[in-house]
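Taking the form predicted alone, here's one chain by itself in structure tokens.
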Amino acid sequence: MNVLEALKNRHSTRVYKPDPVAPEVIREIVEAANRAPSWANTQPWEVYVAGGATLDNLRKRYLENFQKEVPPHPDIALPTSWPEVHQERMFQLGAKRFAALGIARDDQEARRKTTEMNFNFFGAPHVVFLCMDRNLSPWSLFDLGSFAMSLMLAAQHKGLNTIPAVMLVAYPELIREELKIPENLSIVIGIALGYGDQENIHNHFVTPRRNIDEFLKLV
């Protein structure tokens, strides 16, 4: 698979098979992502990959928090508002996805079950947690974004699936405790990793993209 094919075919996978990924494959993916660019070669990423009993225990604790309606509080603060055009895209995404799943607008129980999938880590056998030193500036988040995309494309090349999701880092104190992550690191984002269950209806929906003429300015 070449890079353009990987970019075209990569999409957020929301249901996974339980089959674990071989450690050597995970290492190859991370090694490839390690070529991502960064400001003055600072390479700010610290990478923790949870799987097995560690992830199972974390999954259980996340679901308990979800059932108790504990508000998410990631290390990187959630936005309090969005510009109108971005908010509209989010609304349209939700409407189209729930329509594809056959979930009615007023079916709150089904919508809650769909949200709960985030806190179950989508059933993925592994979650990659990307961290960086708390003293770094927001510019280093750009570098982590480059690393994250590189990792997801490398995973695609290996026949794996991914989804980056903020709710995977909803409760950083639990992640820090289970994975022994030091306090000096911010837990920035989680990426579920594994072999997607392509038969599951949740994986049939692919988010739409803007026409490039809406945002591309060739001058």
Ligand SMILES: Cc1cc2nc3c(=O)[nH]c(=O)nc-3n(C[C@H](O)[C@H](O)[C@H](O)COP(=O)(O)O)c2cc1C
The other form holds:
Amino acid sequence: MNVLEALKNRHSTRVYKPDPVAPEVIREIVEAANRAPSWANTQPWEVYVAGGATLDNLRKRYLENFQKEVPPHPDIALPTSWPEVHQERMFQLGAKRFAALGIARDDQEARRKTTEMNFNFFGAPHVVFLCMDRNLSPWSLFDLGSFAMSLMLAAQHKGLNTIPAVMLVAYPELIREELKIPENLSIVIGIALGYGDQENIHNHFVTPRRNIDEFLKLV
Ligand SMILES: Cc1cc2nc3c(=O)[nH]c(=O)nc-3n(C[C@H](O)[C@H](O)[C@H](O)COP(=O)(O)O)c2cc1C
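The form predicted together with this ligand is what I need now, so please give it after the form predicted alone.
Now the complete complex, all chains and molecules, led by this one.
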């Protein structure tokens, strides 16, 4: 697959078919992502891919927490505020996405159902949890970002879909327990992985981008 085409076509997929991905395909995309650059080749990524009964148990516990309205508390704390311009982009994203889904602004039940999809892991057969040693600096998050994008593009090359989502790491103590992840690792991000249900309306929305002239200075 052409890289430019892949970059243009990648988008977050929020509804999956239940079909599992063959272990050798998972290994192949992780192998490709392992070529990501990192600070002095420190390769900070520790990768756990949950599927089958392990993911089913975790999903059940996530949905229970969602029903009980347990506030998400990822290892990397959620931001408490945003600069106005970024806040506005987030608001615009929500407004456009709900409009595309035909969900009214005041339809709290439909909005709640959409949020719940996160805690159902979007129905994906696998979730990749990217972790790193707690004692690493924020620079290593940059490396994990490179790894994540490489993994998502490699997955796309193999006909798979993905979504990186902080809500997948909303309850790190549950992930730690089910996946036996040691305390010294910070669970940074989850990436749902599988074959997207392309018929589903949730997968039709394409997010807008700023015109590059708004942020690019060719000096
Ligand atoms: C660090 C990070 C966290 C995200 N968390 C969530 C999330 O919890 N739930 C969700 O539905 N999407 C989440 N997303 C997906 C973004 O909303 C999405 O990438 C963005 O709207 C751009 O859309 P696109 O990925 O389809 O291009 C997250 C993306 C990133 C990079």
